[in-house]
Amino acid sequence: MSRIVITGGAGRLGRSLVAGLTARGHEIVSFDLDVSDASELEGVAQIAIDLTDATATADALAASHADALIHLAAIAVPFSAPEDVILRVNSGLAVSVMGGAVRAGIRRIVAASSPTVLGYGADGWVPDRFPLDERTPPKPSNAYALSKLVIEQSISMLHRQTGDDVRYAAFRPCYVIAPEEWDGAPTQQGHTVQERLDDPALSAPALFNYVDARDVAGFADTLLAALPHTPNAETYFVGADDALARQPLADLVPQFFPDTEDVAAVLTGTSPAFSNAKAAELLGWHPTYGWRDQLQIARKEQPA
């Protein structure tokens, strides 16, 4: 069992990580701007804190007596604030929180990045190959994506400072679907999962990627256990084994991303555009939730 600080623990993904890691026997401390009454946080220690205050953050991390940190706190949606604000806040949080964790003596530090670092929202974007993976060159095309790349680079910077005395990792979760969203609750962009399947244009901006939030919790648990024994300061894609699409991606991707016919041709059926093979190879992690099973379960549980 570990004592884990989760920043942004009251957010969409944060609540699922708190619930999933608590169920696996870990002791969780949630750091967020406000204390939440969400059911997933019942019985969890919550600290209301402005994480942009580096001194207060370092003091709170030291007082937490945690042995691991998962940093999620950020402005979580591209273009939801002015570009300069997103870059300043998210980048500043990375240095404040992870630097504070190092000073507090926390020896396992994990931070959430994003697949958007690859720049697939930009006009004229054509990757060198599919599926996309950790070797695909980052080409961020907005401040949110750039701030997530800064998070990854901050991990590299801290690793250079501390060496292997501290173990680090970044992960890029695909489009997160919380458990209640299979039942029809709106996703982060305001559409239901069913609507994203019925209209491919809704899922196309995310390249049809997704991951169940419970799988992210399972990944985090696996990663924290593996950190002392795996290569340090690695980055991992965390996604489902299929795409959030009914049609083959070899047909869908070129419809929304011109000039990608040749590189998309290798995508067979609804195999995803993003590979989770590195997490499988280095960590032994595999996702367990898929949209077909989850929607079928949701339909069966609906009242007649």
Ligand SMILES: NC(=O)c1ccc[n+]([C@@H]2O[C@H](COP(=O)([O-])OP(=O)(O)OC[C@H]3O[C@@H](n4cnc5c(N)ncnc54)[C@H](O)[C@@H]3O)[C@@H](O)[C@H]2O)c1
Second form
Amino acid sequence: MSRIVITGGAGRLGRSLVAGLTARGHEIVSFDLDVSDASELEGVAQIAIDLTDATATADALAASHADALIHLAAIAVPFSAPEDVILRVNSGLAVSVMGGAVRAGIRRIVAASSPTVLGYGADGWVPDRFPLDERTPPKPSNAYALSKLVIEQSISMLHRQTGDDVRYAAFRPCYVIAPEEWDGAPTQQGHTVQERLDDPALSAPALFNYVDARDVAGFADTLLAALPHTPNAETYFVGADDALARQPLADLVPQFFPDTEDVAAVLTGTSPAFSNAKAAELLGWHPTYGWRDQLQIARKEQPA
Ligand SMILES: NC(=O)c1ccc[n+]([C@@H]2O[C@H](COP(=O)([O-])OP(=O)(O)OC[C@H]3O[C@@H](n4cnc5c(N)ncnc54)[C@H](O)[C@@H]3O)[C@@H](O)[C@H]2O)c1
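Can you give me the structure for the form predicted in complex with the named molecule, which would complement the form predicted on its own we have just seen?
In what comes next, the whole complex appears, and the chain from above leads the way.
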């Protein structure tokens, strides 16, 4: 059993991590601007805190007696605030929260990055190859993506400062689907899962990627357990085994990303654009939820 601080624990992904890690026997403390009344946070210690206050953050981390940190708090949607604000807040939080955790003696530190670090929103973006993976060079094309690269680089920086006394990792969750979203609640960009499937233009900006938030909780549990004996300060994509699309991406990707016919040709069948092979190889993690099963379950559960 670990005692884990989750920043952003009241958010879309945070709530599922709190629920999933509590169910796996861990003690969770959520640090968030908001104290949430969401059912997933019932009985969980919640600290209301503005993490942009570095001193308050350091004090709260020191008082938490945690042995692990999962840092999620961020301005989580590209262009949802001015570019300079997104860069300043997300980058600042990376340094103050993770740096504060190191100084508080927390020895396992994990932070959420994003697949957007690869820059696939930009005009003329053509990758060298598919599937995209951790070796694909990051080329951020907006302040959100850049701030996520800063988070990954902050981990490298802290690792240089502490060496292996502290174990770190960054993870890049694909488009997160929270459990209630299979039943029709709006996803992060405001559309339902069904709408994203019916109109591929909605899912194309995320390259048809997705992951069930409960799978991210399973990933986080596996990662924290593995950190002491796996390579330090690694980055992992965390995505479903398939694409959020009804057609093969070999057909769909070139419709939205010009000049990608040749590189996308390998994305046959249900193959996703992002590989989750590194998490499988180094951690033994595999996703367990897929949209075909989840939508079928949701349909069966709806009243006739
Ligand atoms: N949802 C996705 O599809 C997705 C994909 C890739 C990466 N991510 C990353 O995962 C993390 C969580 O995303 P989410 O979708 O749950 O976002 P969210 O907006 O639902 O949750 C973020 C939480 O952080 C909190 N927060 C923000 N600023 C804060 C501050 N200054 N002090 C304290 N708390 C603060 C918010 O109150 C919120 O509860 C983010 O870092 C995001 O960039 C999310």
